[in-house]
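There is one chain below, alone, in structure tokens, taken in the form predicted alone.
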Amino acid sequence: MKKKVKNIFIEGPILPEFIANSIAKHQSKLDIGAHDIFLGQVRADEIEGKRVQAIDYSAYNDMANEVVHDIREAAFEKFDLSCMHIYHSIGRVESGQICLFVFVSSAHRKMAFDALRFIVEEIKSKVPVFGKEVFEDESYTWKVNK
């Protein structure tokens, strides 16, 4: 039987309204004592004298969604979480805009802090998402995660 895998991708930047709405939905969950949030933002890095204007994200969607599913499962096994949400941009995201939103909730803050770090590091090291850093003259280079 094939596992049910949620799509993590949002076309373009992750907007502040989307983030705020996601957080607001948790106010009625009274067993939660802590939320922790990671927001990945596109930097206007300078590379070889050129400034990054945007990142154009692409991915092996099915594979990426399955890897994130596995990361979610591992995090729920390792940490006592109430819920978790992971969203990543696909397509063009301008410098200064949000491209990754990870939101975890638990009864206590330490669990939320530890889980969030684990999840973000797993995403950055394992999920097949690729970023083409686009410069002001529309030339580009492929992003290398650090």
Contents of the next structure:
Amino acid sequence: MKKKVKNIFIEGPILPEFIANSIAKHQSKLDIGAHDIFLGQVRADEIEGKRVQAIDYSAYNDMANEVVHDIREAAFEKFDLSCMHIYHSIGRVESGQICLFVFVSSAHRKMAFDALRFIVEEIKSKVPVFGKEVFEDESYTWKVNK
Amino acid sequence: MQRIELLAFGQTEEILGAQSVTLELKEDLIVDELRAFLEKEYSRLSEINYSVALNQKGVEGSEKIKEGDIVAILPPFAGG
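Could I see the form predicted in complex with the partner chain next, after the form predicted alone?
Let us now look at the entire complex, which starts with that chain.
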């Protein structure tokens, strides 16, 4: 049976409190020996003399959730993980705020390190999320992942 | 002829001027032909590196488009 496709999107920035709560929830899971966390943060890049104030994220939601579901399944298959959580912002996120939160847990560190890198790279290249980089004067440019 | 609903997002939505458009296209159209058709209608599309998804899966240019497929043109990804 196919597992239910989860919604990865959170409106606006991902708050440090949300991340702290997420960590706290794992303290009852006693088979876990290693957590690894990736946090993507909006950079105040300077582009043609103008500084990025925020990124306004949009997405092809259904496809994005479906693709992340597949990445999740592939990661569980490939690595021995206890659990995995993936969240991405939608809407406006100011520079300095968090827009991506990936959290993996395993019995030992190596699995957690390897799985996290795999998941983040997959997200960056395969998930249809789009970003409008908004400058201080509210003009904008479209972001492209390197 | 077949009727196709085309979805656009971010920069492609901006170029099309709409989140979705309905197109009348010939039967057995392949993705590369759709791209050529779109780039003629909306010349700015040829300036960006967009990809095509059929029914929420990224596809190659040789894939056939069938009546009822959900077709999306996706601008470069910028997640994370």
